[in-house]
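In structure tokens, the next block holds one chain alone, the form predicted alone.
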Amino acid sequence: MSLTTDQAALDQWYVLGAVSHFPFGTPVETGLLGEPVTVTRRDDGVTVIGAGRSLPVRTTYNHVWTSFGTPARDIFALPEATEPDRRWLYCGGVRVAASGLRLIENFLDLAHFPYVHTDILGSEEKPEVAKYEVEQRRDVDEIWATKCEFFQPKAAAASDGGQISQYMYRVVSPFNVMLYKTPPTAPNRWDVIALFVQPVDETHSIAHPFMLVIDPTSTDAEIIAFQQMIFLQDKIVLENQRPALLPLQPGRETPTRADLSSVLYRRWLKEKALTFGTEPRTDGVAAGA
């Protein structure tokens, strides 16, 4: 593996994990855009070495972020990690012999609910994906998704029946989203969950599912478990989609009236010209183009 040079990807911030995810003072290696990373937890904070330099830390939302280059603003704001009665929940580091890019548009696609998690977040009676409005955000520079709903059997690990579920998906960076979700036990409220992707290289990622959550019911196991079963199914369909790298040619896949996320999503990697974890173009036009 080296390093990319691609500048659009060397220029944002990735987590390597939770914090509490690295134990004090052991090196821990893990990888990061094609190059080795270690990371150390000290009582005096993290150090995080790559490409023979010490890279820039934070340790934000309980989570450690670095980068290669230089990110042309701080990590995103998150209001609800400051609400106190949520939950903070972090999945665990899965690791998926996929782009990230894959992960992050896999995780915006409401028509699989019915196919892969049939009888969990939807149904194959109901497939239906209803109207939804989406949009660029340029004063954040973010995707947002908002208006969607879909019927899903078993929405949360605190549901005990169907119901109609309304989410918000919000792309804050290429690697990192949002999903706003109504919880069952607050409908007047949004569930947070998050999946940060960690680059490993352009066909493999690690995927850090983090949840911020209103359940007072449910055990921290049940959450994590419900959420681990919900991403392993997602992982079977992630390995064995073809082109491994994400396409952003036009005519390369045909989207449907329910992938206007997607398609939105592919427009603003293009105009970022980030073309780590992208299948490379062969009509002779340069990337961002």
Contents of the next structure:
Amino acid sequence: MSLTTDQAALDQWYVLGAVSHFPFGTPVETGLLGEPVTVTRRDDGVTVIGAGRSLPVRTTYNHVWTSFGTPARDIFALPEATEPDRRWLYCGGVRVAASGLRLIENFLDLAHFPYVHTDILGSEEKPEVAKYEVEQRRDVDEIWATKCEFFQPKAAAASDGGQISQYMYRVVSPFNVMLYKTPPTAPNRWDVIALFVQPVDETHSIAHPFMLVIDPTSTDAEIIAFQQMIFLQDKIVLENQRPALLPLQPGRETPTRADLSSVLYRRWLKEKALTFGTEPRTDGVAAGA
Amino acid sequence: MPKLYDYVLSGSCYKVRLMTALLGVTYETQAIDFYPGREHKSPAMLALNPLGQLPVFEDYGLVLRDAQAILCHLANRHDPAGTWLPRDQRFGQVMMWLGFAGGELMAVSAARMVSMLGYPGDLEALRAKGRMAMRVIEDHLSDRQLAGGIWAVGDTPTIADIALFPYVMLSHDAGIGHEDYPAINLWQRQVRRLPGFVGMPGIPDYF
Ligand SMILES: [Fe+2]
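Show the form predicted in complex with the partner chain, please, the one above being the form predicted alone.
What follows is the whole complex; the chain from before opens it.
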């Protein structure tokens, strides 16, 4: 395994974990884009070494971010991060034997709720995905899915019963995504649940779920347990998905109506000519074409 | 009401959740932030269990640790018929498999923590130990099935089956698939059919 040559993948910011999860003074070995990287947290900041050099580091949103290349944009804006009553929860990295792009696409998918998160995020009695809107916001280079609605028996750790949850999805870079969702305790606001994916290699990823939520009652342990439960239900599906790499070639996987966001996500990846974590095409069409 | 100090991803806590579900025992839970928070090592939790491990189960004023001990307690207290923990000649065999479930089979748990959560450890060595434990179970269940049986001990499910089930099923999180274990596959489908069965993340009801 060695560092990818995929420039589109290199020129992105990646999360390597929550700052607070790195011990002081002890270097931590991990991997990114096929290459080993070493993270060291010291009193005066965090350093990341990879491919024989010091890599750029940001600690935005209390996470360690790095890049092997030259990202076209700074790390995305998250206005909710300034709201004082939000709880910041770092759910811990979970390793998944799957392409990071598969993780993002699964995160965007509403249709799997009744079957994978049965009686929690969805109900087999109400499996229909209502029509929602997707758009590529070219000014910020993000994908948004809005006006998503879904009946959820237990939408969050603080839920007492079922609710129709409103959702918005936001893909801020090929491996970083978040959703906005109505909290059971504050229906006029949005919880933010982010999934930062660290692509270790093409078929191994570390998922770093991060939450900025409004929940005055649940304990940290309850909120983290809820999120981990949901993610582990996805993990077994992700690890059994074939092909392991995300196919971008037309006809390899047939999208359904509920997959609007997936269709746009794949188109957006093609536009970026991103190939890391994608299935090699056999139709002679080069990435980005 | 009994109380389980619980971690949702723990196969050992799941042994208790599954047994209470099968027995119809109601209880409350307190979520413990095992990962990433290491709350099981907090002073409050060490006061309950100086070993710093989950599960911990409170019932009848007792504070119990060790999933296998808790299974024995549940069967003892909540199964007056004694089918889950038989007191006849099956008792010793049930105990033998409980010891194995809390001993050799925990290599699968350790491999899972390294593989899934990035804990330090020699993943290949742990996987090899885990596969050896799985092989012991496979050979035993295969013999049982050849003799017309299905359960680990005797003709009915016992706490031995419940103690073995979680980490056998979670082995795929440790990178140990089930392709080579046909007897385990037959047995696990029977466990899933038990009235009151509940799954856990990584052990879905739909497989
Ligand atoms: Fe999911």
